[in-house]
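Quick heads-up: it's one chain on its own, the form predicted on its own, in structure tokens.
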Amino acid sequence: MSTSAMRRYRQTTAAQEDLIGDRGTDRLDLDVLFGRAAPRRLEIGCGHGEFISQMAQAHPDEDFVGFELDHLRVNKCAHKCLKLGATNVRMYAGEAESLVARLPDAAFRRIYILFSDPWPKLAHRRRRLVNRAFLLELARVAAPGCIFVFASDTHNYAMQVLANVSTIPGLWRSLHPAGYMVDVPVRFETVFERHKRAEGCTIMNLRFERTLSRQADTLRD
């Protein structure tokens, strides 16, 4: 879907850029971005917007940040959020980990990882984002008691997930008795998820509570 569907995404409008953010290096402050203190929400990995967009307008009294690695896709997120007339979000292209390194500490009361790359390939797998040194930086950008969700249909993915948060005992506790679910109903589904539904895959759920701890620092490798 990057040819003609695409197309008309790679302009971005002025209202557009009203909800996209630089792509610089310096901390972000979520009260001067936002214009107000409000709960926070992230995504990473908005796709094509579909969760994003729809959960910003149930929630107008909550902020958004989302990000998305290809610009494009940022564009269309931005247009999504515009056409659902929620504001209370704003995009940012680029790397996952460069991105999150911006966020200040504490931020965040949900966050979620929805349909992640799984690189199926095993020599590939070292390039998942979820990895050990990645859950460390959630916890320090999420406050305690923030919900962190991932979804994934690569259940290998979602299993090792589970294995590397096993590893920073004290910052991230399991909210489901067996480590995770399976085809949790979803609100508001992503393209991606419903894609693999409808072609039969089983959709493996975990949800994680960020702790009253704040030692991430100190478990960094």
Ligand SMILES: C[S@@+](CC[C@H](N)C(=O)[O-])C[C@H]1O[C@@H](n2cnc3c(N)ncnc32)[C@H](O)[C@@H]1O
The other form holds:
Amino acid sequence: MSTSAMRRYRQTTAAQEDLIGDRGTDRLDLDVLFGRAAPRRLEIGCGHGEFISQMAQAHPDEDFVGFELDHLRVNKCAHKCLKLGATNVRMYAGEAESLVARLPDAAFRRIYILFSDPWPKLAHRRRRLVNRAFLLELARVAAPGCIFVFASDTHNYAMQVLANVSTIPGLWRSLHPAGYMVDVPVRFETVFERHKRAEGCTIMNLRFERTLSRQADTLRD
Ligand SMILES: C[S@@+](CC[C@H](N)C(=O)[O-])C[C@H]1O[C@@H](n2cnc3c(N)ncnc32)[C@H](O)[C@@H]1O
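Mind pulling up the form predicted together with this ligand next to the form predicted on its own we just looked at?
So here's everything in the complex, that chain up top.
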């Protein structure tokens, strides 16, 4: 979307504000935040909000937390959710690394990272979000049996995630026998997915299950 098209999201409406969380650093109490104790899903890097808004609409009995670096996109995500009548979403603007640190242990039954910024240049790959430390933090906030989905058209990023998972054995079990699958149809296509498919890219899909073997309070090493 062009910069001019994004201008309309510079202002946050009162209705959008209800779906957008604070910029503090305190640990989040999700039961208080949503006013109920429901199953929860987390999306990191929500972009324009196609996925989280439609998932939230499709699962009104569950609650959704979304993290997105760009605050204009956060407003847009909130706008999309409201348009679909999905008020079971709370969006947070900021760096996923610090936002995940605010989450309680074992809180989510699904985690999605779809088309994470690829940082394709070799010298920039260390900036990629899903590194070993981040996978450890995700393991902390994932409930036992939680499914973590990672999709990317940048194949060396997906392979890097697989390699990183192998360095923390006992936390994440791959649900794909070969470690990955290609061109798995997803329920709700994201903007980047649509663009990449149109370009003819092959999309790699990783799917892991949080194992039961280690307790969350031992995961800070
Ligand atoms: C390539 S886009 C993909 C967006 C969306 N998931 C999709 O598939 O259309 C990556 C998104 O992640 C966000 N992002 C990048 N680094 C981030 C970080 N450290 N924390 C939170 N969001 C981040 C970017 O702002 C961008 O919206």
